[in-house]
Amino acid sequence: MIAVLRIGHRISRDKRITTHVALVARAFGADKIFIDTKDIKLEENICSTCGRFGGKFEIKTGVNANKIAKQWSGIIVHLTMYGDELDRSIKKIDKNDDLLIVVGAEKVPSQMYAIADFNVSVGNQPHSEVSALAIFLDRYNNGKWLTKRFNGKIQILPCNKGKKVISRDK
């Protein structure tokens, strides 16, 4: 089980970025996402994507981030530019345990650094949490997300020119 915990979602400011965090989580192999701010529209958008493109992915908004982190029984990885190097950290993470990946929208509370088993840096320069999550999940899953089948109503087929889309009514 891989879950993502999004901390600091501000509906008026972060709706697109948080949507992208959720879409990356889903596409790159996570099973669910928790978001600390209640956002029904975001839940509807992600559920709609899952309905069309398939796959089992859960979204829950309005959660207590501290409670989720403190009750998590697996490994907690906090993605931050202040953490240890990605390649060094990834080797130490037990892939048999459930994984909670914490990404912030605004400043993450300092206690998260202590709660996390690993504070991991995907580079030490300012960058997007979307890119950090994608790179981390790609490395963690050894690129297996590329061959994952979602079995949705819509399937996009790779092609060099044009668009190849299969639509199935289920």
Given for the second form:
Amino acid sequence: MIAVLRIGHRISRDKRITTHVALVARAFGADKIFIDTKDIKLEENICSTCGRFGGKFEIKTGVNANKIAKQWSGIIVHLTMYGDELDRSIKKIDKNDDLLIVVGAEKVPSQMYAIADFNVSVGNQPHSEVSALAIFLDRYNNGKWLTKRFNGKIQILPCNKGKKVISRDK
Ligand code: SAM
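Alt. form predicted together with S-adenosylmethionine, vs. the form predicted alone above:
Below is the whole assembly, all chains and molecules, this chain first.
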């Protein structure tokens, strides 16, 4: 089980970027996302994507982030530009254990740095929770997310020009 915990979500300001965090989580191999602020619209959007494009991804908003992290029985990775090097950290993480990946929005409370088993940086420059999550998941699963099958009603086939889309009713 790979879950993502998105903390500090502000509905008006972060709706687009939190949607992208959830879409990256789903596409790059996570099973679930927790978001601290209740956001029904976001849940509907992500469920609609799953309904059309398939997969078993789950979304839960309005969670108590501290409680989720404290009750998590597997490994916790917090992505932060202040963390330890990505390549060094990845080697130390047991891939057979459940994984909770924490990403922030604005300033992340200091207790998250303490709760996390690994504070991991994806480079030490500030960029984005979307890019940090994508690169971390890609390295964590060695690019296996690329061949994951979603079996959705809509399937897009790779092509150089135009669009090849298969639509089927289930
Ligand atoms: N000043 C904030 C802080 O203290 O963490 C940075 C906020 S940043 C806009 C939002 C999130 O993107 C961070 O909480 C972190 O999860 C992720 N992030 C940004 N740059 C990162 C990096 N270089 N490595 C890992 N994660 C990063």
